[in-house]
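The chain below stands alone and is given in structure tokens; this is the form predicted on its own.
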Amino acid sequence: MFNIRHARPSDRDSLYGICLETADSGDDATHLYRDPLLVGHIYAGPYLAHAPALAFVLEDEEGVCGYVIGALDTREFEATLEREWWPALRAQFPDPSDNPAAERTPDQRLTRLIHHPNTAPQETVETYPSHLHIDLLPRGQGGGNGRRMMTRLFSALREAGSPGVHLGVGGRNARAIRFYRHLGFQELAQGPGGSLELGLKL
């Protein structure tokens, strides 16, 4: 039996290690990192920290499986992730620019993006200013968990005054990419490694 629920401050351990077994295209990045926490850093943590009341969590008898996380005002918490987010992290891990891209570690690829975090092309946010991620283990995929917890969000965004909602997801994950444009999903943008950039009218 599956339950979706508002995630909790608890939930924080549970979200970044789902967000670390669901980062490479879907499958389980925890390989690729030395610090297992960096993913959830920049993923998870903010929403959590940030915007709790769009944050949702999928759990069955075993404990949380999945999430699925968002914010109404991409530039709105942008703004906020750079003036309270962002300071302490970077603090703690030095900026890898000075290290030409080809040499940089995992880690360090991951640690450029809390200096210099992505912000949302100008184009998509005056169309979709929302934006959203999930994530489910294998054990909570399938059965219509996915639909109804973006049914869920989607929701709250509504209620909430949103128009739509963007999201950004790998070109190699397949799976993904055919359950958003299932969902109604349209492709806006391709960015780099073959990324899509997708949009829904709420």
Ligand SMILES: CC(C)(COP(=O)(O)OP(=O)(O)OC[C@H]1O[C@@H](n2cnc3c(N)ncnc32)[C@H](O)[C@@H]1OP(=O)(O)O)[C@@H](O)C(=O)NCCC(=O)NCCS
Given for the second form:
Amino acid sequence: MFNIRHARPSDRDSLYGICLETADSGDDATHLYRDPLLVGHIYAGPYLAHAPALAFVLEDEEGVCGYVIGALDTREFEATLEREWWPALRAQFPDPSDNPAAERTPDQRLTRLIHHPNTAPQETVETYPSHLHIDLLPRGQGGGNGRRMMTRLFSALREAGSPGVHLGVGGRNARAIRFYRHLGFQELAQGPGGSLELGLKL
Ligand SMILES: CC(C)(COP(=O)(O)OP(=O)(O)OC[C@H]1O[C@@H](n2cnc3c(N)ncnc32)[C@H](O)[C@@H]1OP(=O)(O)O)[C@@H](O)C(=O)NCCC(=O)NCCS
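Right, and the form predicted in complex with this ligand of this protein, after the form predicted on its own?
Next comes the full complex, and the chain you just saw is listed first.
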């Protein structure tokens, strides 16, 4: 019933939709943002455009209902995005940094990341140079698809020579934190905005 395959450029709208519909600590964030594409511009689009070999989707008869996306070399990926992804978005969305943090709207908090993207700590990338994001719509959750998707990405990362992978998860996303720990991820550090950084040796 569920199939995992490589993502294609034509999956872009599905990836952006899934990204938004899981962006509130795993729940639908559609009501939180005025611009429905912003979350995807930051957390999904870069991977489909610049690391397609490590982008996989989950599909059923209704269509694409999940993805796992990653980057082999986080530092190199950050540099690629600086050159090839952020400039066009920076031209489109003004930097809200002059607006005091407490007054920023949810859209402005995201827009700020376009101008000032989070970068992985050096000690993290030394041991866990790769990173990933996984999001499944509710109909794809809870039946083993998360594990299958992660296994698929881990194999691709291992084949490409990666010794380890890290990820960030919101501190309020208790379900995802338990899922990652169950798969063997260890806590590395507190990340930005109350998030947790977890790592797994491959
Ligand atoms: C988090 C998520 C990827 C997990 O995928 P899933 O398909 O629901 O999980 P699976 O059914 O594959 O579970 C895999 C294993 O983890 C275990 N597991 C899953 N969630 C768990 C939880 N909350 N607590 C303990 N174990 C859990 C399962 O029991 C299963 O164990 P087994 O394979 O040893 O039998 C998925 O629920 C999801 O996309 N949620 C919404 C978006 C999200 O929060 N993404 C993460 C953002 S950082």
